[in-house]
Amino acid sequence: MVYWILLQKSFMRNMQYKVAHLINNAASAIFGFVFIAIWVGVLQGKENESPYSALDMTFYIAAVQCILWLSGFLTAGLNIQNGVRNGAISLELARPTNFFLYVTSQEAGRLLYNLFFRSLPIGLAFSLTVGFYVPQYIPTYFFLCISILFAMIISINLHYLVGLSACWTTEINWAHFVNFTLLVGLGGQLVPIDLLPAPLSTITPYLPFAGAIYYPVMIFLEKVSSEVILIQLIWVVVLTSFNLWLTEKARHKLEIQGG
């Protein structure tokens, strides 16, 4: 199937940056440790009135830091908006393929790449310096999959919008700003979205945001049950039907411009 060569040529294409991952990876490493420093001095000798001790965040910073590679640090716009400047859009969505299917296999095997290749690496990083948790139930595996799975489609989703978006706007930076900005502000990558202030801490939970960071973390560290599964499938849901729609109306713009 054209889309799963599309996926394997983009991992095999990021193989080729290995090396130089290693950097980023270090890097992701540092910023975890001086975000777990800010919350072990946060909750020294108060962890007794917070609902996390500071081994809680210890754990919760270290999978997040995983996470991120595979829902939040995603190619901007993933590189539609550089078809639309160039005019080599017009071919994409001429093809006799699905667009949508075609961009976003691509993003999703240098995802794929960053589960061996950043995720992995990250988390043994963290397993032998401050320690990482390990689940304790067999069934979180299972419901650890899903999550991350639905984890991934949310945020190249989130991100094949604002691709898009360069159709009518042709400039996406502003987009993709505030799409990572409420991506790490309210998926939870700093702080844990119950923590926040109401009425934040209240609908957060319910945006898409959280299905991409959020839930992967707190089913990994068993603190959730695995029924929020169930939101991150309605935005799966959702957003590909709304990109797909979406898809459709930037081709039928195209036809009418002549392009």
The other form holds:
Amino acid sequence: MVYWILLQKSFMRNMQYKVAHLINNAASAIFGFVFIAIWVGVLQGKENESPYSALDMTFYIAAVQCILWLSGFLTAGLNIQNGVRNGAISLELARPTNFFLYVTSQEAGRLLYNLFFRSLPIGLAFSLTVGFYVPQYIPTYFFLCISILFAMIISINLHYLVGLSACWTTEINWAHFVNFTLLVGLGGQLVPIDLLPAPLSTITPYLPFAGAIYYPVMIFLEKVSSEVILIQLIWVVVLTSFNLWLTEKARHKLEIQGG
Amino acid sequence: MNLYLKLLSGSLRSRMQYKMNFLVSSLSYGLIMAVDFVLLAAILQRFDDVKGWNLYEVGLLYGISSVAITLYRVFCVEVHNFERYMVEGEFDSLLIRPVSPLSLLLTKNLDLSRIGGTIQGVLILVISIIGLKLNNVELFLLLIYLPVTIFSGVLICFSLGLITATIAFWTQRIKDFQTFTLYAPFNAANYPMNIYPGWLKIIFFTIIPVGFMNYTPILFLLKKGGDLWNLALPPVVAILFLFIALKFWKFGIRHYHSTGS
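Let me have the form predicted together with the partner chain next, following on from the form predicted alone.
Full assembly next; the chain just shown is listed first.
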């Protein structure tokens, strides 16, 4: 199938930058060590005031640094904006393939590469230094796989939305900044969202950003019920449907302009 | 200097042609950094301090580090994006001009969208200084010293940026190195160095000396340790590091081989 081939090609293309990515992995691990140091410093002597111990937070941050490469650090706008700028979008939208699947399968290939050459090495680095949580119950592994898959789909959709907005705005830098900030800020990169001050802590669990980072990490740490996957599923369906609808709108807009 | 100002004003004028884009980019960039700090504030409000440093004290470190790196991003955008010159073979065109390549790079462009981050850093500094409730003498000393520490921070950041750019003469691509040499260390410098394990502290006080930029002087200014020498360290380290970076840059240029294309 053409989308599977696109995914594979994208995976192979990324393979060419393995060494550079390994250096970046070290930096990513340092970010993790910095955040862990903050939490250990904050919680020292105050663990009874917190729902999380220093060790919990060490595992939390380590897991977040791994998942970020699957659902946090995606290509800005999935590069759709470049096609809009140079006009190639008219050709891409006119292809017999589904544009949404065409773009997202390529990003999926990159994320699959990230799984093997970013997330796993970073996880290994944490395992050898500060330790890494190992889920105790077998079903956790099953729910974790689904949750990570949903997290990737949610994030790909959010980035696709930003990219496709270029059809109306041409400039997406600011939209990407805002999307990324909300993703890491409300997704729980530094602070687990249940520790955020109210009313943020009441709203954020129902936003898509939590589904992209917080829920897979909490399922991995076995600190939430697997039912949270339903919240992720709702966002998967809502965002995918919306993006498919918006893609049609974009195609019509191009036809009006004459391509 | 005259030439520098002329080139700079030209760059400024070209950027201001897109005012709306500039405003939105600045706001969103400022927003990113603000959210980062708000999250930290959320932690410290709940748990009071991080190894003896309260929110306003950390805010001081955070503000200095933020202002330093964003000023670097405003004024040294071409040094930061130097990879492009290697990948697209544009460096040759800089070598044939009558001005040094580094001067050209520093005057070629300004990334004004990063100003939002600088303003946000200054705001954090103002809020932190008010929150610290210092007496008149302490406040006076801090205000007098702030420009020194910020300028030293910009120099350290520029030196790190230039060293990373020089690596491009051999590797072509440097984006991945930048995460290691700039983003991660400056993120670390947002917080007090005493929270880090020994090996990280060694890195931040030697090969990537961001610890000297804000932690060392603020330690003394907030009476958390050290002596008057702490205030001399940032400019001394910055100048020394700048000297090393410039030497390395010249070494890199001597070893540059054009692709001839």
